[in-house]
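Shown here is one chain on its own, the form predicted alone, set out as C-alpha cells.
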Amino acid sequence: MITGKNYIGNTLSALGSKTYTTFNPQKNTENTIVFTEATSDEINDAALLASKAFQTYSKKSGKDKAVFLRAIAEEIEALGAELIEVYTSESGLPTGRAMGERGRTVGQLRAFAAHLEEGSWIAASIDTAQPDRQPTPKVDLRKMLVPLGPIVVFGASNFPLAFSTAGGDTAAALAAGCPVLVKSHPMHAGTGELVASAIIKAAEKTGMPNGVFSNLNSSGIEVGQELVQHPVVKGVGFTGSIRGGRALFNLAANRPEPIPVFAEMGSVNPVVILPEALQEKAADWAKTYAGSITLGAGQFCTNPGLLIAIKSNQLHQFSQVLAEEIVKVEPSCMLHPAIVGAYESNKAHVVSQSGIEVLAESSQEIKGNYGRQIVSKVEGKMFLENPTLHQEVFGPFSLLVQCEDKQQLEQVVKQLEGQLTGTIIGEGEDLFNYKEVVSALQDKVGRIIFNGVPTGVEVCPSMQHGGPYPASTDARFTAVGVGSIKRWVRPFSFQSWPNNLLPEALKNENPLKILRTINGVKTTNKV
C-alpha cells in the first residue's frame, strides 16, 4: 500500500506540510494519493542513519551483499500487478514497457549479485616486501577498491524503474558497499515508494543495517540540494537534463569537501549516413529511423536527434521516405504535461531558426499530453553557424543536416558536443573512404554503432553508457552494466599490514579464491 510518506531508513515519516500528487498523463488528471515532501530534519536523520549504516554495511562480504540484492529483486517481483498499475498511471507508458523495465531492473540487481559473488571486481593487487633490496628495502603493499560512503541517487523521469529507486545507480552503489539515499522523482513517487518498500523488506530479511536505504519525497529542487550538500554524503548519481546535472555538479564542487557527481545528461546521438548506404538502402534506412525517432515518444536518452549526410539524389529520396513514414506512426503519450510543454517549446524554438525546413510533422488528431513527431532539415553551413541547432529536443524530433561535401561533413561532426552514442550507416568502402569522419565521431561519443539504431541499451559488462561532456560529467565511467560499480569506490592501500588483520581479498591465503595481481602477475594463487 502506498502511504505518501518518506522512508527514513525503515521508518515511514511525514513530518512536513508541503504535499503534492502525481499525474496520469493518459487520463490527463491528477492521481489521488498525496505525498509529503521530506523536511530538513528528515533529510538529516536519513543521512546520519546512512552514515552509521556505512560502518557496518561497508564491511559486509560480497556474498552477503549478493543475498541482499537478490532479495530486493524478489521483493520487487512480489509487488506484482500493483507496481505495473501504478507505473502506468504515473508515466503514461504502456503495460508492456512497464513489464520490460521491471525485468531489466531485477536483471541488473541479479547481475550485480553475481558480480559480487565472483569477487575479482575489487581489483586486488599485492606487491610483496623485498627487505634485502638495494639500495633501499621494499615494503609490502596491498591495494583494493573500497566503498566511498553514503550515495545520493536521483530518480529519472523517463525510467521510473530502471534508472530510479532500485535502478542502475542504486544497484551499483549497494553492490559497492555504499548506503543509498534516493531523491524520489515527483512524477512517479508512488512507483518509487512501492520499490522503496521492497528494498526495505529485503534489507530487514537479510539482516542489513537500518539506514542502508532511505527514500525521500520532493516536488522541487530543495530536497535534492540539501542531500547533495549534506556533509556525510560522498557521491551523487543523476540521470536527467544538462541544466539539472550541471547544477548538481557545481553544488557538489562548491562544498567544503567536494564530492563526485556522476550525471548522465543530454545527447542528440548523431547518425552519420554515408553515400554508399544511401545508394543501396536509402528507403530501408528511412523506415528504420522513422521507428527509432518515435519509439517511446522519443523519450530515450539515446533517441537519434540528429541525422547527418552529404547532399545527393539518394539523400533526397531518404528524406522523402522518412517524411512519409514518420507521419504514419501513431503519436504516443508523453510522461507529463511539463515534458510535453518543454518538447513543444524546444521544437518550436528550433523550427523558428533561420534556414530550417520542416520535412514532416504529424497532423493526426491527438489527445492531451501526446507528442507530435517532427523531422526538419538544415544546410550544413547553417548548422555550423548556429549552436542552437546542436541542442537536444527531448521527444520525437530529429534534425537532418545536409552537408555540401565530405569536408563539411567532417567539420559538422567535429563541432558536435560530447554524446552518449554516435552511429555510422555505411556500405562497401564507406568506412575506408570516410575514416576521418568515423575517427572524429569516435572522439565525441561513448559508444559508436555501425548499421543500427542507438535506441536500446543492452545491460552487460561491455556496454558503455556515458560519454564526453555534456553527455556525462565523467566519460571514464558507465552508468549501465556491472562496470558502473567503479563510480562508488576508491582505491585503498595497506602497507606492511599483519596478514591476519587484512581484508579477506588481500590475505596471503586468498580465501575468496579471486583473481589478483601478485607482483605484476594475474593469478588466483596464494602468496
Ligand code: NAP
Given for the second form:
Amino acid sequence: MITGKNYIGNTLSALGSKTYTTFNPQKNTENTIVFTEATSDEINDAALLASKAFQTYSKKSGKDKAVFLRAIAEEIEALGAELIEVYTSESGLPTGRAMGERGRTVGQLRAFAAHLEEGSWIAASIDTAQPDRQPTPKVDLRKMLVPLGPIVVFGASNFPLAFSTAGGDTAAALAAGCPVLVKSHPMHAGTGELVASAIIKAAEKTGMPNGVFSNLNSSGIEVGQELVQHPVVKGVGFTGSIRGGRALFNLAANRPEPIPVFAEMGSVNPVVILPEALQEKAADWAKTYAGSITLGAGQFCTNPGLLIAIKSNQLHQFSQVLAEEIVKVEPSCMLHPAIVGAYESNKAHVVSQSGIEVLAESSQEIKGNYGRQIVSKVEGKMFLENPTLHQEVFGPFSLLVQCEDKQQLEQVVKQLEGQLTGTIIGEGEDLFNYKEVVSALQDKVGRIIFNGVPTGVEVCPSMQHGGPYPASTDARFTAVGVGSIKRWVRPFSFQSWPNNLLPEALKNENPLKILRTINGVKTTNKV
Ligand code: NAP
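Now the other one: the form predicted together with the named molecule, given that the block above is the form predicted alone.
So here's everything in the complex, that chain up top.
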C-alpha cells in the first residue's frame, strides 16, 4: 500500500506540510495519493542513520550483500500487479514496457549479487615484503577497493524502475557497501515508494542495519540540494538532464568537502550515414530510423537526435522515406504534461532557427499529453554555425544534417559535444575511406554502433553507458552493468598489517578463493 510518506531508514514518516500528487498522463488527471515532501529534519535524520549504518554495512561480506540484493529483487517481484498499475498510471508508459523494465531492474540486482558472490571485483593486490632487499627493505603492501560512504541517488523521469529507486545506481552502491539515500522523482513517487518498501522489507529480512536505505519525497529541487550538501554524504548518482546534473555537480564541488557526482545526462546520439550504405538500402535505413526515433515517444537518452550524411540523390530518397514513415507511426503518450511542454517548446525553438526545413511532422489528431513526432533538415554549414542545433530535444525528434562533402562531414563530427553513443551506417570501402570520420566520432562517444540503432541498452559487463562531457560528468565510468560498482569505491592499502587483522580478501590463505594479483601475477593461489 502506498502511504505518501518518506522512508527514514525503516520508519515511515511525514512531518512536513508541503504535499503533492503524481499525474496520470493517459487519463490527463491528477492521481489521488498525496505525498508529503521530506523536511530538513527528516533529511538530516536519514543522512545520520545512513552514516551510522555505514559502520556495519561497509563491513558486510560479499555473500551477505548478495543475499540482500537477491531479497530486494524478490520483494520487487512480490509487489506484483500493483507495481505495474502504479507505474503505468504515473508514467503513461504501457504495461509491456513496465514489465520489461521490472525484469531489467531485478536482473540488474541479481547480476550484482552474482558479481559479489564471485568476489574478484574487489581488485585485491598483494606485494609481499622483501626484508633483505638492498639498499632498503621492501614493506608488505596489500590493496583493495573499499566503499565510499552514504550515496545520494537521483532517478530520471523516463525510467521509473531501471534508473530510479532500486535502479542501477542504487544496486551498484548497495553492492559496493554504501548506504543509499534516494531523492524520489516527483513524477513517479508512488512507484518509488512501492520499490522503497520492497528494499526496506529485504533489509529487515536479511538483517541489514537500519539506515542502509532511505527514500525521500520531493516535489522540487530543494530536497536534492540539501541531500547533496549534507556533510555525511560521500557521493552522488544522477540520471537526468544536463541542466540538473550540472547544477548538482557544481553544488557538490562547492561543498567544504567536495564529493564526486556521477551524472548520466542527455545526449543526441549522432548517426553518421556513409554514402555507400544509401546506394541500395536508403529506404530500409529510413524505415529502421523512423522506428528508433519514435520508440517510447523518443524519451530515451539514446534516442537518435542527429542524422549526419553527405548530400546525394540517395540521401534525398532516404529523407523522403523517413518523412513518409515517421508520420505513419501512431503518436504515443509522453511521461508528464511538463515533459510534453518542454518537448513542444524545445521543438519549436529548433524549428524557428534559420535554415531549418521541416521534413515531416505528424498532423494526426492526438490526445492531451501525446507527442507529435517530427524530423527536420539543415545544411552542414548552418549546423556548424548554430550551437542551438546541437542540443537534445527530449522526445520523438531528429535533425538530419546534410553536409556538402566528406570534409564538412568530418568538421561536423569534430564539432559535436560528448555523447553516450555514436553510430556508423556504412558498407564496403567507405569504412576505410572515412576512417578519419569514424575516429573523430569515437573520440566523442562512450559506445560506437555499427549498422544498427542506438536505442536499446544491453545490461552486461561489456556495456559502456556514459561518455565524454556533457553525456556524463566522468567518462571513465559506466552507469550500466556490474562495472558501475567502481563509482562507489576507493582504493585502500594496508601496509605491514598483521594477517589475522586483514580483510578476508587480502589474507594469505585467500579464504574467498578470489583472483588476486600477487607480486604482479594474477592468481587464486595463497600467498
Ligand atoms: P531532470 O529534470 O534533470 O530530473 C532528474 C532529477 O533531478 C529529478 O528528481 C529532479 O527533481 C532533479 N533535479 C533536476 N534539476 C535539479 C537541480 N538543479 N537541483 C536538484 N535536483 C534537480 O531529468 P528528467 O526529466 O527526470 O529525465 C529526462 C532526462 O534524463 C533526459 O535529458 C534524458 O536524456 C536523461 N536521461 C539520461 C540517461 C543516461 O543514462 N544518460 C538515462 C535516462 C534519462 P525535480 O523533478 O523535483 O526538479
